[in-house]
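To begin, one chain is listed below as C-alpha cells, in the form predicted alone.
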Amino acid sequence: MPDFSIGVDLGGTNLRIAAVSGEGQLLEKVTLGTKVALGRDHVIDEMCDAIQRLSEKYRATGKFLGAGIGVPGIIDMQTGMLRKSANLPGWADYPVRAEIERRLGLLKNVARVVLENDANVAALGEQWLGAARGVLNMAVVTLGTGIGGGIVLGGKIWHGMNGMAGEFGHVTLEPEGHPCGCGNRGCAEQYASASAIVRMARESIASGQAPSLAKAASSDAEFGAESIYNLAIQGDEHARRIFRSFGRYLGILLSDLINVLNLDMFVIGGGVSSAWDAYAPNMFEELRERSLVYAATAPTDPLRSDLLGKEEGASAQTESLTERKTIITCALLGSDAGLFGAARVAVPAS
C-alpha cells in the first residue's frame, strides 16, 4: 500500500472525508451530514473520528502524510483561523486547525494538518487529477449558489497577500447593479451564478410575460437553475434568454481574468457548469469581443473545449497547450475535486 493523505471537504450541508494515495487513487470515502446546529465542536469531533479511523486503517501498510481540510470561508493561513464563513454560522474567528491538531494529537504519524479554502483545494484537485492535469498555471471558476475561485501557479495554490486571492465572485460587473451580500453592488455572482439564474427567472415571472417559467415555479417545490435549464433546452425563449444573459456576464468575468492573469487554462466547475450548451456560445462571443488576450490565443473551436481532458479530446488538449492557447473547459472531478485537492495539499513538498 502506498503512502497516503486524507482530504476533508467541510461543507455547510455535507462533511466528506477521504483517504487518497500519493498517486491519486481514492482508497476510501466517508460521507456524513454536517450537523451545524449541534455546534462546531460536534462537527470537528465527527471529522477527527473519521480521520482517525481512516488513518489507522491504511497506515498499517503505508505512511500517513497528513490531513488537508477544505473549508468554505476566509482563512488566516498563518494561524489556521477561520475568520468568516457564510455556510458555517457560529464559526467566525474559530481556530479550526488548532482544534483538529489537538484532537489528533494521539496519532503518532500525523505529519501536519493544513487548513485551506474549499475553492482553492478544488482548483488544486482539477490541476492534479482533473481537467487541467499537468497544466501548471490555471484557475477554476465554480458556479454554484455563488461564484468561487482558485488560482494555481507553478502547480501550487496562489493565496495572494493573506489567503484571499481568487474571489472571482466579487469582481464588479455592473457598478450600480444588484446589491451583493459582501456590501458591494453588481458583483459577478449576482449575474453568473445559480442564484442569479433564479433571480432572473423570478423577475421574468413577475413581468407576466413568462408563462412556462411561472408554471414550472408553481409546480416544482425545488424550482431552481436546473429546472430553468430544462426549459431552455426544450426551447422556451424566456429560459434561453436567461442563459444567454448568464453566458454574457460570465464571458465578461472571464475576459477580465484572462486579461489580468493570462493563464493556460480556466476550468468551469460547480453545478451550473453542466448547462454549458445553454450559455457557452454567448460566453465565447463576449470573450472574443472583450479580451485582447483571448482574441490572440483562442483555440480554433472553443465550443468543443468542454471535451478537452476526456479521452476523445486528449490529443487536442496537448496540441493546444503546445501552441499556447487559452483553454476554457468544464471540470471533470465534480464534487470530488475538493477532496483530492485537500489530500494533495497535505502532502509535504518534495
Contents of the next structure:
Number of protein chains: 2
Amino acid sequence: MPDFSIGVDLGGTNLRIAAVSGEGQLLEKVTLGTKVALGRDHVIDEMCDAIQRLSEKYRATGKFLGAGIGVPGIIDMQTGMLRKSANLPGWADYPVRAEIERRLGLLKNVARVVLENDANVAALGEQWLGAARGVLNMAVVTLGTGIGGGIVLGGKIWHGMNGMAGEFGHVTLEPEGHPCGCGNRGCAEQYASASAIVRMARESIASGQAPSLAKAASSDAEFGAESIYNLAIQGDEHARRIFRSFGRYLGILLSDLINVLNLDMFVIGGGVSSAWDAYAPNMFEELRERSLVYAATAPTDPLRSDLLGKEEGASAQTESLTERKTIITCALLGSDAGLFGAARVAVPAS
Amino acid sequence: MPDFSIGVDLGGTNLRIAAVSGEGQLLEKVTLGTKVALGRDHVIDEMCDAIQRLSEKYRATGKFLGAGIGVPGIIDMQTGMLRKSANLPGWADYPVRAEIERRLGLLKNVARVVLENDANVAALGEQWLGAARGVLNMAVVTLGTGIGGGIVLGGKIWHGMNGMAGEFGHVTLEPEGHPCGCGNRGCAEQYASASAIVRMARESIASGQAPSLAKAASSDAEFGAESIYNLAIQGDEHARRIFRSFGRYLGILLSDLINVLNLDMFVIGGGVSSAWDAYAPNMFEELRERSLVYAATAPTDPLRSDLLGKEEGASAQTESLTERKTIITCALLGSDAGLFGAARVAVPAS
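Having seen the form predicted alone, please provide the structure of the form predicted in complex with another copy of the chain.
Once more the chain from above appears, this time first in line as the rest of the complex follows.
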C-alpha cells in the first residue's frame, strides 16, 4: 500500500485538493470554489476539512506524509507566512502554515505542512511527473495574464535568498518599453503574456490597420488572447504578427535565462503556452541567434523539440556532457502541475 | 601544520601559481610569463614544474590536497578537456587534465587535479576569502574587455548543464542594439565593459561634440577606459555621460539577474569595477526601479553598499529572511580571486 501526501492549489478562484501517492499516482482530486470573500479563516477551514477527509480515507492504504499548499504570492519559507499576494487580499502577514498546522493538529500522523509559491510547485510538478520528468535542473515559464517562473535545481525548488527567485516576468526586455504594473518599464510580461497579446491587438485596432481584429473585438464579448490565436491559425496577418512578436520576446527571455543558468530544460506552461505553433518559430529563431548555449546544443529539429524533449530529457543523464541539449518544451500537466508539485513538497527528502 | 592546495591561473599572458593553506592563507605565489606561442606542452611543463616545486616545499608543513587550474574557456568537467578558448589557441579538445595528471603522477600524494573556468574560480575566490566571505549564494560579474560571470550556489560553483552557466555578458539588453562578437545584437558586454566605454568615447569623438575626449585620445597613446574614467572624475561631462550609460546598463543586467536568481550578493570585479564612483549611482537607480527583489530589500544607503556588504554578508545567515538584503559590492581580491578560487576547487568537499 502506497504512502501518500496531499497537495493543495489555493488559487484566487478555485481551491483544489488532491491525494497523491509517493510514486506520483493521483488517488483523488477535489475541486471547491474558494469563497475568498468569506475570509481566510473560512478558506482555511474548508481546506483543512478536505485534507482531513482525504487523509483519513487513504490512511488505510499507507502512511500520510504531509500536506503541501501552493499559494499565489511571496512566502517567507522560514515562518510559513504569506508576505504578499495580489490574489488573496487580507492574507499578508497571516501565519498560514501555523493556522493549518493548528487545525490539523488532531491528525496524529501529519508529517508536515509546507507552504510554497504556486509557480514553484508548478515547476516541481512538471519536473516530477510532467515534461521534465527525470531532468534535475529545469525551469518553468508560465505564460498567463502575466509571466510566472519557477526554478528547480538538483531536483529541488530554488528559492533564492528570500523566496523571490524566478521572477521571469520582470526581466527587462526593452529598457524604454511599455510601463509595467510593477512600476518598471519594458518587463517581459509586457511582451509575452496574454495581456500583452490583447494590448498589441488593441493597438493594432486603434491604428485602424487591422479591420479583422476590430471586427472580432466588437463581435466577441470574450475577445482575448484565445480569439486572437484563433484568427492567427486561420491565417489573419495582423493576428499572426502579434504572435510573431510574442515569440520573439519569449525567445529573448529564454536566451537570457539559458545564458545565465545553462539549465537542461525550460518548460513553457500557462494558458498561452498552447499557442505553440503560432509563436514557436520566432522563439526558436531568437534562441539560435541569442543563446550561445542553445546554439551550441540545439536539437537538430527545434520545431519538434517539444517531442524531442520528452525523449531526450529522460536520457539526459546518461549522455555525455557535450552531447546534451537545451530543451524547450511545452508543459504536460496543465493546471495539475501545481497540485502534484504541492503534494511533492510535502514529502520529506529521502 | 596546515594542509594546502595549489591554485593556477592560466591566462593568455601570465601563468600564476600559488600554494594556499586549507584555511585560505597564501603560502607562496609565483608569476611566470606564459609562452603560449611555444605551445601547450611547454606551458603545461612549466606549470607542472612549478606545482611540483611548491608541493614538495610545503609538504613538510602539511598534506598536499590537490591542484586547481583556472582556464579561460569552456571546460568539459567530466573529461577535463578544454572545449573552446579564445585566449589559448590550439588547446581545444586537448586532454589538459589528463596531461597534468600524467606529469604529476610522480607525486604520490596528489589528491586530485581540477580544471575550472576562470570566471568560476574568481567567483569562488571572492566567496571563500573576498567580498562574499560567508555568503553561500552569490555571483561575480567581471567587467573587463568583455563581461564574465560566475555563480556560486550553496558554496559551490554552479556549472549548469555543460559548464556554460554565468554567460552574463551575452544577456540581451537592447534587442536591436550593437552587434556583438558572439554574432548576436545588444549583448550586455556591448554596453557595460571596457570595450563599450571606448566605443562610446569613439562615437562621441566622431560626432565632433566631445573635444575633451578627442584631445585625450590624440595625446594619449594608451587612451582607453582608464583615461576616460580619469576625465570623468575630473568632471568632464562627456566622459561622465559615458559612465552614466555604463552604470545604467550594468544596473539593468543586475536587476535581471536578481529577479531571476534572488541571490544574496553580487560582486562586481574586473578592471573597470574600480570606476565604482563614476557608474554606481546610475546602477543603483536602475536596480531600485527594475528589481522587485532589490527594491524590497535594498540597503538604506545603497551608495555605501560596498561597505555594508562586507558587514552584512558575514551576518546574513543569522538574520531573519525578511530582513536580508541584496548586496551589490566591489570585488576585494583583484586578480588573486581566481588564484585562490583555483586552490579552493582542488580541496575535496568536507
